[in-house]
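The form predicted alone is given below as one chain in structure tokens.
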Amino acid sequence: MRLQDKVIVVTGSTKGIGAAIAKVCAAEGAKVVVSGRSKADGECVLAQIVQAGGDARFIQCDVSNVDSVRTLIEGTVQAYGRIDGLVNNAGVFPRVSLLDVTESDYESVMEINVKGAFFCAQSALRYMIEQHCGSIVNIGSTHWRMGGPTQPVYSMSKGALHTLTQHIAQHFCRKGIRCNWVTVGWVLSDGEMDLTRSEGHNEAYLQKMLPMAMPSGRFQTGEDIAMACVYLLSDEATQVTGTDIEVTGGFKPEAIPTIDLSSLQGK
């Protein structure tokens, strides 16, 4: 119960990594606010948390809309009286080469991945400053430095989020607020699997990629990411800010272009 009675908001927690983070935080004693665009998916995650004995609420939110973000944070404080932690997990990761990116592609990624996280943090910080305590965890990616050949905008968005992490950590530490980053390796979430299939690959292809791409011998899970978040949100990490916890199993995306994928194509 490392998060006993802490109020934690997890954006993009209606499925995938976010849902895993919400469930694990609830299991660790937190009062969790599940949020996302899909009411049906959100209520499903909520029901699972409650059935397991957790305390949670669902607040529908589109993080690309600032009014929706403010409603999320204000609704959390109205429901629970405070906000102790925010996990900026909501994000999209389309795979499009730089030369094929449209204006719509660009705006969609930046509005959700950067603008959404920025204004979620801004809204939460206003309450955390009053409390003189709080922890913000930004979910990052191994792609933030340069990214793969089909992830130029996604990589830029994560680079911006990394900078935001450092900014908050440096300038709000004296107000009792911490901000940290979790680097996600390769999680086979529903969204990741959908993209993989859309590119003509299947699970067998991923299993053949595994020994070449993942030194640890397995892909990461949402629960792996969640446990890093639990630590950073807990009182065990009161002196931890501006840090990066890599939950990657040794995965380095820059090594992927050196692998001959021709023999794996479509398999």
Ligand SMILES: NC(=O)c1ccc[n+]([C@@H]2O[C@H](COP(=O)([O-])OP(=O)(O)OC[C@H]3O[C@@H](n4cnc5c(N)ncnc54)[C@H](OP(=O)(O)O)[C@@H]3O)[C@@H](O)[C@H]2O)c1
The other form holds:
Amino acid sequence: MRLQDKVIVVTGSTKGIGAAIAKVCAAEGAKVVVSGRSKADGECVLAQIVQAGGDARFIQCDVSNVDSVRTLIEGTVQAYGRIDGLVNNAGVFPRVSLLDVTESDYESVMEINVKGAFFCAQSALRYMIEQHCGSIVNIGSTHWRMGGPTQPVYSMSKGALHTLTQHIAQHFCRKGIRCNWVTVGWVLSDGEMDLTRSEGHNEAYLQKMLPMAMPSGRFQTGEDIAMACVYLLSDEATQVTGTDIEVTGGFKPEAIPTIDLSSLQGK
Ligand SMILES: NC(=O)c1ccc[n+]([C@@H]2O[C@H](COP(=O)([O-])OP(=O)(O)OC[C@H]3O[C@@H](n4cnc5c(N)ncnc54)[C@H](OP(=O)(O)O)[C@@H]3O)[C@@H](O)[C@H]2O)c1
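Could you please show the structure of the form predicted in complex with this ligand, as a counterpart to the form predicted alone just displayed?
Whole complex next, starting from this chain.
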């Protein structure tokens, strides 16, 4: 029970990695707010938590809408009286090469991955400052420095999130707030599998790529990522801020020799 009675919001926890983070936090004693756009998926995660004996609520939220974000954070404080932790997990990762990115591709990734996390942090910080304590965890990616050939906007969005992590860690530490980053390696989440299938591949294809890509010999799971979040949200980490925990199994996307040059042909 490393998060006993802590109130924790996990954005994008209706499925994938976020759902695993919400469930593990609840199993560690937290009061968890599950959120995302899909009410049906959110209520399914909520039911699993409650069935396992956890305490949770679902608050619908589209992080790309600032009013919706305020409703999420205010709704959390109304329900539980405080907010101890925020996991900025909601994210999208379409694969489009730089020369093919449209304005709407660009805007949708930035609105969710950057603007969403920014305003979630801003709304949560207002309460955390009053409490003089709080922990924000931003879910990052190995792609944040440069990214693969079909992820220019996604990579930039994670780069911006990395900067936000450092900004909050540095400038809000004296107000009792910590902010850290977890680098995710490669998780076969709902979103990752949908994307893989949409590109005409299946899990067997990914498993074939595994020995080449992943030094640890297996893909990471949502629970692997959740355990790093639990540590950063817990009182074990009260002196940890501005750090990066890599839960990547040694994965480096640039080491995969599968660049699809055809997708980079100029227009
Ligand atoms: N899977 C990987 O290998 C991998 C690697 C590196 C980093 N990551 C990062 O891990 C995070 C989670 O990814 P995942 O693989 O678990 O993806 P996923 O299975 O597609 O889940 C994404 C979650 O984000 C939510 N979401 C999407 N747009 C949203 C919006 N506008 N407002 C609120 N919630 C929204 C979705 O819920 P709704 O559809 O209900 O809104 C869903 O719960 C992302 O930040 C991603 O960049 C993943």
